[in-house]
Partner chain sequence: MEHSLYKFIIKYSLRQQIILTVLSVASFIPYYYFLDIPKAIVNKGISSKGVTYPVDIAGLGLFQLDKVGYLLWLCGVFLFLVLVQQAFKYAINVYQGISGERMLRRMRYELYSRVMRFPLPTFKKMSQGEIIPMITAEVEPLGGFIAESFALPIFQGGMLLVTFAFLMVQNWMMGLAGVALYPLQFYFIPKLQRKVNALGKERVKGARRLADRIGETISGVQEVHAHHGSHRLRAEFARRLGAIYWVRYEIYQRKFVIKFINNFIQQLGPFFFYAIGGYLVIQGSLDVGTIVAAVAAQKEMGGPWKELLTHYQAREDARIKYEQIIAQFAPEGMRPPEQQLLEPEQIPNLNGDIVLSNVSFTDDHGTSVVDGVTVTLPNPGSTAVVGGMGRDELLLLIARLLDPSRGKIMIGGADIAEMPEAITGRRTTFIGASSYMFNSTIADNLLFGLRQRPLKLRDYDGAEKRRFDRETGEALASGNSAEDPAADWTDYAAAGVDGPDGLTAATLKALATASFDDDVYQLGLRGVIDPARDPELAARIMEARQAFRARLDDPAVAALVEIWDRARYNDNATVAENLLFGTPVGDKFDLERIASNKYMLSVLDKVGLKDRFLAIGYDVAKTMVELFADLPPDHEFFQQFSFISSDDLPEFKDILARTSPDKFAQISDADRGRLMSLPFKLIPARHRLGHLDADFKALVIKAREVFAADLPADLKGAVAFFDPEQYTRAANLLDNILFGKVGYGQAQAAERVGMLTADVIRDLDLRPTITQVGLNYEVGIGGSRLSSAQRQKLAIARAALKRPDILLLSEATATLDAATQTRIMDSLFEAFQGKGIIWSLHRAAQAERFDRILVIADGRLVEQGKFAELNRDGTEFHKLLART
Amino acid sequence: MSLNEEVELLRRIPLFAKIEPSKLKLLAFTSERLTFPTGSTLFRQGDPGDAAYIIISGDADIIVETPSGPLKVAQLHGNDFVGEIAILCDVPRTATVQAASPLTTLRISKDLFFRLVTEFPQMAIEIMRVLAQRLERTTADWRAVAEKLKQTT
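Where the form is predicted alone, what structure does this chain have on its own?
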């Protein structure tokens, strides 16, 4: 994929849609393109957060460790963004991300990510919107589980 193709890919991601093309070119140039075969791990729950990833192609599973063993809680697809919680909150990774199919990503280092958020407040707003949507979806899932538990007792 050429640098211009990566810029176009970044423009399709809401997080980066309003960033000027020259800055997207810099982001594409300074981020690291990585490929992962099916079953390989991008990062593990508990690891330090040193980067975020944009999925260019393929699917990835989000897996959390539970007392009963690993539990798949979501799946990511092309144009999805993952790994930002650990670098935003400076906490260990909250889940494991594993390639569910051959996966191509752009890895954005923690320093570059914070530089972008500082330079582009619109990006910070978009991050808050994405995180709020995830929280709402998680809350709805927990409500559904609680309702099922009530019905079985």
The other form holds:
Amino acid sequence: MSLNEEVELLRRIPLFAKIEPSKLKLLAFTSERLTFPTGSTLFRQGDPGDAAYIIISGDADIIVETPSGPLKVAQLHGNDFVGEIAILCDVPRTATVQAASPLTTLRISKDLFFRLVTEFPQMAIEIMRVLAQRLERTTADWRAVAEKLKQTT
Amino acid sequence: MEHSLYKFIIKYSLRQQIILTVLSVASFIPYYYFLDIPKAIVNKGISSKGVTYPVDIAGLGLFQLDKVGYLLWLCGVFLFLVLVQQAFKYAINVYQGISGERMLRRMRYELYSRVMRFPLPTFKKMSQGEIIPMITAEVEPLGGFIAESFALPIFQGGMLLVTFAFLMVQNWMMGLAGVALYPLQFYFIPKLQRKVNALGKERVKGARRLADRIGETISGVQEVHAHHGSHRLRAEFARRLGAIYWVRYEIYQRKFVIKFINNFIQQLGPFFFYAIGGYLVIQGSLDVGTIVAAVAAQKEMGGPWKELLTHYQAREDARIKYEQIIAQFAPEGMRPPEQQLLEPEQIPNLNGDIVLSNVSFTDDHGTSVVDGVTVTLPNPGSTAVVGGMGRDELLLLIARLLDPSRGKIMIGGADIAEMPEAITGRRTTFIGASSYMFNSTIADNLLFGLRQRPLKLRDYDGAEKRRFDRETGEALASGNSAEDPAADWTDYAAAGVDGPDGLTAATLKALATASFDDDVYQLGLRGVIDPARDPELAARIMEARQAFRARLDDPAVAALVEIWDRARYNDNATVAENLLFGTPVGDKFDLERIASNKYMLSVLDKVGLKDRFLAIGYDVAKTMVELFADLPPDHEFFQQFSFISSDDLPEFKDILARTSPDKFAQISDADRGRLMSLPFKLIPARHRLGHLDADFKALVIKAREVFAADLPADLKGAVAFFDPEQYTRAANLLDNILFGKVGYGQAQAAERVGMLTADVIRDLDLRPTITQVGLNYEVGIGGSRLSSAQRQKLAIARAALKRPDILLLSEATATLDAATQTRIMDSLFEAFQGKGIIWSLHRAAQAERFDRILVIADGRLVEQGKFAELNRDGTEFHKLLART
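Let me have the form predicted in complex with its partner chain next, following on from the form predicted alone.
The complete assembly is shown below, putting the previous chain first.
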């Protein structure tokens, strides 16, 4: 896949949808494309966060370590963005991400990510929007769970 | 060294001085005849005054010469005398040069030896920048002076006397008049000269300060950059240069005044001759010829007289300089030479308790850094020193690197102050918080602690032996060390081994003790060897290459390394590497120059790649300008990612504006060159710019063949081609094992490749061999190519290899991480079991395992005892523990 195709791919990701193509090209050029064989991990829960990943192709599982053993909480597919929380908030990884099939990703290092965010305010706004949406969705989920809990008790 | 220059000269060069003097005086004889012969040629040869022909030369009737023959004979004698006279001059000059050089060598050697005997605190006041010019530049003129110190005044004085005598014979009044003013000169000139000499000294000091400043700037260059201090430093430097300028200015003024007066007095002679002599001629009591002769003779005298005066001034100068240097090189508390020169046959072990009685140390400000410490330390045994100021000095005192101002330190009943360094330097080792490494290999630095004297002499024969003997003789003639640095100095017995073979194992063990083994192994992996000199190692690395290759057959790891294959394009390598299909040796084909290499360009042209390169270069430039144009020039992306530096970007912008693919036919050579240089750096797997299609790659493979086949003879050495069956000579060990490029885009590729190679190396038991290669790593000036942690580990490994009886560590591991600190402490305790360890610790908590703990506060010993005894409420130690 060439740089131009990667740029096309990045544009399909909501986070980057509104960023000019030339900036996306820089992002693609300066980030590393990494492939993971099935079963290998992108990162582990508790590790320090050093990079975020964009899934180019393949699937990955998000696994949370619980006292009763690992629990798969979600699956990632092409165009998904993962690992940004740890680099944004400087907290350890909140979950483990594992390749569920041969996986191709674009790895954006922490430095690069911050540089892009500070240099291109549109990107920061986009990230805020995505995070806000996620928060809204989580709140809704949480409300639903609370409702359910209330009904069962 | 003697306190006065003349004593020094007489003591060490009396013989040379006598020979030189005799030679000088002897040269008067041909000189006299030389002066006489022109007269003979004119009067006898040409004018035939009082000559009857034929002339019988030898008086035996054998050589009968007619008029022309006699003239030629006399001219021949003239030529012969010229030769003899010049031969004398030659002999005197050469011999003078040699004697001066020997004395200079002796002086430098002595000064250097003294520097090594200076007490350590001296170096707080005296910097390298001051010491170095004294030994190198300032003593230089002394050598020249010494060589002529006796011969010159005798020679010139003799000449003066001869001429004076001649003058006296002509007319005694004239003779006296000629020298009448000499006392005046002799009185005034030195007086004036004294001030100039003082200024000269000032200038030397100024130059020394300048050197000192330059040295400091170089040492602190990082600080200069970090604080933008260059501005101020330049200003300061300018002032220092100014100071020298003004001194010089004054010197010039005075110097030329002296010259003025000198010449004036000199010309007073003729003045008197003409005035008085002229008067006498008018009066009729003197003839004109005498005045002319007197003036001529006075002129003759002028030369030697001037030389004598100059010599007198130089002597004053040399004397002062010598005394000044000697004073500088005799600081208070300097160790006597015997302490370093004595090499007892038996080196006693330093076993037995270390007893300090009332030991104090006062620094140069008069502060008591160590104050009345009286204590007995167990030896063998371990002692921790914790607390505040004075810990470091206490250890330095026990290691005898500092001398106590008061008190005594005994080890096993012997006073260490009495011991030669041969004992203390072998039986104790001090490691401070930062250790210095010499600019050599790791191995040399490791063995520094084992090389105290030559143990196995090197055998020389033939021409080498003659050269060696000559050098030895010369060294002895200058009072230098005649020992051979190329002999084997390594004390294998001290390391507990039989010889070089055993040393390898001991070295590896010492590296492990200091946790330095992995660093050296890694350096070894990146080390380059010469397969011609070490075919065995090269063969083993080739084995590793095959084994590694076999591992890559596993599809799970196959993509980690892309192996070099002559028939295939390597996507993980640069275009340049693909074209060369080898490693550049030297700089002919390195990445920055390859694009301008004429041969490379001719190869590209031959396979029809030239236009493709231009087109791709144009595209790459366009992409780079597009990507990076908006970034500020100092953005680190340029360095990390761009093919074009920020400085060059505008230029490429212009090139792009000037040309376009349809105008390539008219492009200028310079623009073409710039654009064509870009594709060489492309790595398809990394840059993903999509320029390199199958067609291009096929052409590159073709170019690769052409390149190798037509390589001109003068470039044969500039590239080491890849060959799966051959060790690549310019590439490092790791690259030789991999024989390929680590694949881009593979998760954790570097770690996984590292693990694979580690497996291969373990299977083949190559690790010790690779570590040995790492031992040949050059550490750079002051060890600067190692990290500070690595330097400390090297210092610890050096101590572990030397196995002293007493190991002293002053926060030696403080720069290392906590885990490594603990590991090193464990291994040192194991390695030094049954010996003495004294460790000054920053963190009191680390003191638990020690037999004895000393708590120092403000240079005083406030508590001592075992950990359990001290670890209770109310003790200083408890407070220290709580603090960490």
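Residue numbers count along the first chain shown, from 1. These numbers were taken from a predicted model, which means no experiment stands behind them. C-alpha atoms forming the largest set that superposes within 1.5 Å between two forms make up the rigid core.
After superposing the rigid core, the C-alpha of Cys89 moves by less than 2 Å between the two forms. Glu136 shows a C-alpha shift of 2 Å or greater between the two forms [criterion: core-superposed Cα displacement of 2 Å]. The chain behaves as two rigid parts between the two forms, and the smaller of them turns through 11 degrees against the larger.
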